[in-house]
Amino acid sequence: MAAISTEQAGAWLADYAQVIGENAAMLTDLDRQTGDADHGSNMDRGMKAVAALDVSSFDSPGALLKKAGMTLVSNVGGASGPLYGTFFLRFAGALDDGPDDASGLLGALRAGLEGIEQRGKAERGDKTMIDALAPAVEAFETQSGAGTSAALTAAAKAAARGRDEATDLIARKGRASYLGERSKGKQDPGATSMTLLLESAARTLGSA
C-alpha cells in the first residue's frame, strides 16, 4: 500500500488542474518578465489535460501519477511539460515502492527533485523551480516524524520562502538566464508554479 491513495492522487491533480487556471495569467504575465510569456497557458493545457483523466480507471496512485506525467510531457510546451513530468514520473516510481507512512511521501517527492535535477541540469540557486522545491524536501524530512499534514504544511511553506528568496538571484538557467542581472527582482514562473503545486498537496494529502 502507497503512502497516499489514489483517491487523493487525483484529488491533488484536480486541485492542482484549478489552481493552475486560476493562476493562469500571473503565471503566464511572470513568464512575459523573464521568458516566452507561455508558462501559464502551458501549464493551463496541461492541467486540463489530467484532470481529464479517470481517476476510477487506475489501480494505484503510482499508475495515476505515472499518467499525468506522460500526460504533461506530450501536452506542455517548452521546458515546463518535460520537468514537471519527469517530476510526476519519478514521484510515482517511488511511491510505489515506498512505506506507506509519511517516509514514503518523503522518498517520493525526493526522487522528483532529483529528477528535475538530472532533466533540467540545474540545482538549488540557479532561480529555477528547484529552488521551491528542494527547501520544500528538506522541510518535509524535518517535521516527517510529526505526520504527513505537518510535514506537508512545513513544505509549502518553505516552498514560498525558497520562490520568495529566488527573486533577488540572477538566473542561471533557462530563458530567464539570457537576462544577466536584469533577472534580478524577477519572481521566477516555474518557482510559483511549483509553491502552488506544494500548496495543492498539503490541502488535499495533508490526510494520508
The other form holds:
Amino acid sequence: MAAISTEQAGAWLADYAQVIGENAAMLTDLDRQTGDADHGSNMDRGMKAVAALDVSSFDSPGALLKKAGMTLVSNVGGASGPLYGTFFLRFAGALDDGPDDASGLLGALRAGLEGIEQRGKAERGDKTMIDALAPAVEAFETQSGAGTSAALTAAAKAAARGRDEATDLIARKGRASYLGERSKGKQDPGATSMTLLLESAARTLGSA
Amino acid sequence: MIGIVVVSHSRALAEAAVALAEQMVPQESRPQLAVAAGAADGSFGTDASAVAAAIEQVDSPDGVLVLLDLGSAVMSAEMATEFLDPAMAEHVRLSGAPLVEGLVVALVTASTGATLDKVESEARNALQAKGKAVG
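For the form predicted in complex with the partner chain instead of the form predicted alone, what are the coordinates?
Whole complex next, starting from this chain.
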C-alpha cells in the first residue's frame, strides 16, 4: 500500500488535465514572452492523452503515474515532455517503494525533483520549474508531521511563492536564457505549470 | 559499421538532412540509419520513446552515434538511453555536432567502417570546413 491510492492518483491527473486545459492559453502566452510559445498547447496535448488513460486498469498508483509519465514523454513534444515525464516516472517509482504515510509522498516528491534537476541539468535560481518545486518539497518536509493535507497545502503555497520570486531572476536554462537580462520581470511558464501541479495535488491528495 | 540516429524536432528537417547526406554515399555502403523526429501528431517535438526505438533499430556491436538538432532533443535522447538495455546504452554516443554538417561527415566516415570514436570526432569537427570556406 503506497502513500496514496490509485484512485487518488487518477483524481490528481484528471484535475491537473482540467486545470492545464483552462490555463493553456495563459501558459502559452507566458512562453511567447520568453520562449517558443508552445508550453500551454504542449502540456494540454500531453495531459489530454493522460486524462484518457483508464485508471481502473492500473493495479497501483505507481503503475498509473509511470504510464502518465511515458504518455507525456510521447505526446508533449517540447522540453516539458522529458521533464514532466521524468518527474512522474521517478515519483511513481519512489511512491510504490515507499511507506504509506506523508513520508512516502515526501520521498516521491523528492525523487521527482531530483529527476528534473538531473534531466534539465538545472538548479534552483535558474528560473525554471525547479524554482517552484524545490521550495514546495522543503515546505512539505517541514509540515509533514502535521499530516499529508497540511503538508500539501504548505507545498502548494511555497510553489506559488517560488514561482513569483523567480520572475525577477535572469533565465539560465532553456530558450529563455537566450534573452539574458530581458528575461528579468517575466513570469516563468515552467514554474507556473509546476505550481498548478502542486495546487492540484493539494486539492486531490489531501486526504491521504 | 556503426549505426546512426537522427533526432530532430521536425520530421521534414530530419528527412531532408538525411537525403542530403545520403547523396554522398552509395546505397550499398551506407550505415544503418534511423530517424526519430517530430511529435506523434506531426507537430514539432521530440519523443524519448521514439529515440529509443530508433537506436534499437540500428544498433550494432560497433556502436550508435546519435545526431541532434537543438534544445530538448538532447534531453529526449538522454532519457532514451535510460530506456535501453544497459549493455546497449553503453555503446550509444550522443553527438554535439551540428546536425546537417555533422550528419554528412558522420555518414561518410561511418561508411568507411571507422570506429565510433573516429566518427564522433570527425562529426564534431564538421563545421571547420565551412569556417575555412567563408574565410
